[in-house]
There are 2 protein chains.
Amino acid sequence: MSIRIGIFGYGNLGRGVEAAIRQNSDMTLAAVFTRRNPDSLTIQTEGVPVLAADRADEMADAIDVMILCGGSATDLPTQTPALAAHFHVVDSFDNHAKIPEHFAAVDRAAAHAGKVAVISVGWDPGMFSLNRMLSGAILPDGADYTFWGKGVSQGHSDAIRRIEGVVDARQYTIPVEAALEAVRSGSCPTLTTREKHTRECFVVAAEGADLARIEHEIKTMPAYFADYDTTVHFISLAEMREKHSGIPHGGFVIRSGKTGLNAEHTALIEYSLKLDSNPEFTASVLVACARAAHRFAQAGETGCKTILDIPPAYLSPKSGEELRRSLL
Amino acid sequence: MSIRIGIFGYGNLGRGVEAAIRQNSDMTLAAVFTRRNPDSLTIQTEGVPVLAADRADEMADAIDVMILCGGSATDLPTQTPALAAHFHVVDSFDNHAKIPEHFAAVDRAAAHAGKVAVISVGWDPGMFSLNRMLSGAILPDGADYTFWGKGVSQGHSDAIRRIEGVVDARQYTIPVEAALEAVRSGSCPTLTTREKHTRECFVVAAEGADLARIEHEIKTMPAYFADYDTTVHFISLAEMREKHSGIPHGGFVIRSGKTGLNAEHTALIEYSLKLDSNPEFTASVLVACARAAHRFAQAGETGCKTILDIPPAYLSPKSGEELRRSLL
């Protein structure tokens, strides 16, 4: 018996979730929820339903998990718990800050109405937290370093866009290496924001912008790169579209611990994605964890759950007598 | 209430857990076990009772958790359907072709007695069978890669010693670096035994032994050298016992896989290992499996449990409050 998923918006991260379900011979697509009018949007998956997305609820008895692709600002926050209401859901909230709050109201939410919803799915928070966890419970007197990059970051793109000015823009993260080398070297160096991270800008300017002060700008703004080492170059609108097209990420998570009666030995776990598609990646997480969502419905839990609360068994497909046999 | 644990064998990797339970402030060591005299053995921690194997039943009141610490050829086969009788126990049974046979047996023990038992915990049966798993139910269109290495193979070290001639052996499997840059490139390579590892081995020979005969027993010797490529190296006692009397080892897990409906955008998950001491780092995953195998009592569990079963956040001290708080 197949898994059926409803997709909740239909964005880069709704499409990823699209293209993952393909990979899962347990599952299904069983329908597409949209704010936009459904009969303005094509979807890749023949003979799904396009449903406007008031019309959920309607939805309930034909979906098993709703996978949620809106965003962590304003849609999440309402619509998780909302939607918990009437089904087992999965999230990719991401506000670090507000994890906490945001477990508290879909915990309430899903405890009440008997559904399972797991939040914060996708690789930071998501797999990088679940490393920071295990790597820490392992080696406890240890230092977390986590590094993000090569990767284009939203946020940051989206800052210099606001900029007077500027028609277009990419920011790319990138990880300092001989940061790396240092935490690799076992020394647990103590690191600055400057030391740890640079970021890189390729900006489309409007004919005639006043191109020293739009770097200016860029390179003294609070917050977004003032702390760093910022390198902008100005591009054409061509090269953008060309070079600049994709979203690729990644980055590395590493504990460095001691072990032994003295501490004198050094333990390295290093953890580290390299992502061609940042969002198709994040969906990926997050179609693994509505199988686990699904898992823990079948087992009777209800209420709020992370990716620090799943059983890793429940995450795949495979049987428990199967995984031991090929995979441990 | 601390988690009172006993070690059930004292060589290298009960003293590994000893070392690492100073480390967790939830845990104490409650007694070791030995089959050798307990008047011969004195231990790290002061004021605990070294007592007779055989004797271990009547500790069962003052163990919450028994880590068993033998081998998996001949000790853990029995020792560990035994003691999980009486304790709730954890293992690091590393034979991968009879795991299914050593789960079954301990699983009809524990849950007989109403015990829990976690089988198989270390890194490899462990922590790179999770990430196999985790990376596998996240990119299943997609090919495994485990790299071994740099690191002593105690196998491969006896196998040496048992050469006429040899008076002592270290073996370290090393990774080839270009194959672990194939693998990085996502090329999904297929690689043959010889492309993988090589072996370099450190060898005092006898006075007047043959060298040449040595070297070449080592370099036809089946299954364990005569599929790699092979160095050999002749030292004196005085330099294996300066330069080669650590345990290192670490390793890589690497899952190359693809995303996109047409799978056209490539992501890599590694998860690696760089350790001055094996059985140190095998102990601290023991001990954090301790907690759990604590937390799987405590929530009324019972019976045969692997890495793959146990909720990340069962392995840390922290709540779950505290670590959506602050690692998520």
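Note that the structure is predicted; figures quoted are calculated from it, not measured. In this text, the rigid core denotes the largest set of C-alpha atoms whose superposition between the two forms falls within 1.5 Å. Residue numbers count along the first chain shown, from 1. Compared with the form predicted alone:
Core-superposed comparison between these two forms: CA of residue 95 displaced by less than 2 Å. When the rigid core is held fixed, the Cα atom of residue 215 travels 2 angstroms or more between these two forms. Once the rigid core is used as the reference frame, the Cα position of residue 161 differs between these two forms by 2 Å or more.
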Second form
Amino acid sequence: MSIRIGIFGYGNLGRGVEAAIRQNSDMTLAAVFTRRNPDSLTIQTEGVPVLAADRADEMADAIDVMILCGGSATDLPTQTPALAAHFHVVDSFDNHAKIPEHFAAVDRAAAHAGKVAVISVGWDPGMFSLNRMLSGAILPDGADYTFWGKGVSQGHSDAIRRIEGVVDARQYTIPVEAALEAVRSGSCPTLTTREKHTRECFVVAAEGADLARIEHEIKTMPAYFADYDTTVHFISLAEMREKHSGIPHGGFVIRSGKTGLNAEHTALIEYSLKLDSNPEFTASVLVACARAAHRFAQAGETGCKTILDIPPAYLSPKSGEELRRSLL
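Okay, that is the form predicted together with a further copy of the same chain; can I get the form predicted alone now?
Coming up is the bare chain, nothing alongside it.
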């Protein structure tokens, strides 16, 4: 039987989830929920209802897993626990420092309701988290290094757009090349947050907005920009559409470690991503994790999970026999 998926929020990420569902033959789109006027929304899948967000509870029996596509700054901290009271859910909450707090809130709601929730999945947190765990287990004598970009961060861009007076924004995360080269040399350098990345922001402000205040709020925003060298450019809406309409991203996870009786040999593990579309790739991870959530539920489990808790085979539509034959 096909896994019935609901999409809660239909921005870039929601559209990516809709596209990813089409690539997975064991899934169907059951409904899309929006805070906008549902009549104003046109989706790409015929015959699927588009409903107001506050009507989601009415569809509890028609949806196996709800994929939440809101932002981490203000949407998911409230939406995920609320919806986990009625659905098995998956989200992409990406504020690393607040994941333990988010996990606890979602776990309470999901466990109480007898539901499964998978949080903070995408590529970081998500695939990068998994690779950090695996490489650390293999090379315990070593250090992890994560570099993001150059690319558009959806979460950071969304955080800027929430600032009063901001019409639109794109934030690019850029690795410091010298730091990347030092890590790849195997020297295990000690690097501060500021030494590894810079952040570049392109902002369209409302007419008459206080640009100095907006720039100050961006540069001092905790957990997003305060720990980085950040440059803010104010541009026109026309320039934003012309030069910054794409949403590319990517990055590297590197584990630099030592092997041997006397730790005399260097070993490097590197995992990298290069993405034309950040939201479409994130959506693809969310959809795979929706399959895992469904399998957890079928096994009778409840509560909150992360990518680190998911058996790899739960992510694949293939049977154990198929996986063993084709991948081992």
